[in-house]
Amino acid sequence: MPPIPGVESATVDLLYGVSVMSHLPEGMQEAWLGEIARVLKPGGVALLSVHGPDHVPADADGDWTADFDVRGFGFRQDGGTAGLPDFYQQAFHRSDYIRRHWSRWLEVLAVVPRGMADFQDLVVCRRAS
């Protein structure tokens, strides 16, 4: 959980996260990207990877999905990778999701479709001036 420890407001230009918000929860992930704001200086880049919906898992629940079509967001506990927290669990978005919600730390300047190693959609944002 935030905050980066050592890393000052406004100090960072270019932030990535690969593989990162595909696998927090939501509270988690608005409390990084709150976070990711806060580092970011004033015209500063985030490059951020997350489970697209081409991912969802063909094995999901009607209710799952169901919520996940209304909502665009859904978390799927699974049982866990051994060695990781617990709370390390699958994460997807849609990009309208990404849009409206994330908008309120950061401009969402695109969500590129599996642009991320050719597997993973990549958000890119940026901290407003």
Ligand SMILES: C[S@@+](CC[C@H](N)C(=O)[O-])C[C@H]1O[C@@H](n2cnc3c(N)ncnc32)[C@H](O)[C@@H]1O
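Numbering follows the first chain given and starts at 1. Take the two forms, superpose them, and find the largest set of C-alpha atoms that agree within 1.5 Å; that set is the rigid core. Only a predicted model underlies this, so the values are computations on that prediction, with no experimental measurement involved. Compared with the form predicted together with this ligand:
- Taking 2 Å as the criterion, residue 86 does not count as shifted between these two forms: its C-alpha moves by less than this amount when the rigid core is aligned.
- The two forms, fitted on the rigid core, differ between these two forms by 2 Å or more at the CA of residue 63.
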The other form holds:
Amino acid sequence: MPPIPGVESATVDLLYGVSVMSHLPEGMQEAWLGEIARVLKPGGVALLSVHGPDHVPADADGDWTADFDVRGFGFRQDGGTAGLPDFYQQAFHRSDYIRRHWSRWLEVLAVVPRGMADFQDLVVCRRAS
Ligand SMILES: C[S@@+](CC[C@H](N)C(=O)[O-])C[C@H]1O[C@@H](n2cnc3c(N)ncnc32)[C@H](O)[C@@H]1O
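Moving on from the form predicted alone, kindly provide the form predicted together with this ligand as a structure.
And the full complex, kicking off with our chain again.
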């Protein structure tokens, strides 16, 4: 959880998180969005990758898929990753959710399908000047 030790507010030009938001529960994502907004300089940019609609398995079911359909955010908790805590699961984001929800903390400039290494969707954000 934030804060990032030793990083002063408004000192970062560019920050990236590859395949991080795609695994965190919503509350933890919100905490990190607040932290990212804190450390970025005005006009600073964050590149964050997420699992987009293409990554939802065709045979997916359960409450998280209903949440994804209704809100555009789903958190699938039916597994885990060896060596990482239980909270570390699989998050799925639709671009309308990102634009609506993440804009509480950052300007959302673009959501590029498969824009990160032709796999995860790439979200380009900026701290307002
Ligand atoms: C799928 S790996 C991606 C690692 C690296 N960015 C890459 O692309 O190879 C997800 C990363 O999220 C990190 N992580 C797990 N929980 C986190 C949290 N609460 N806040 C920030 N990062 C976290 C893990 O340590 C892990 O390195």
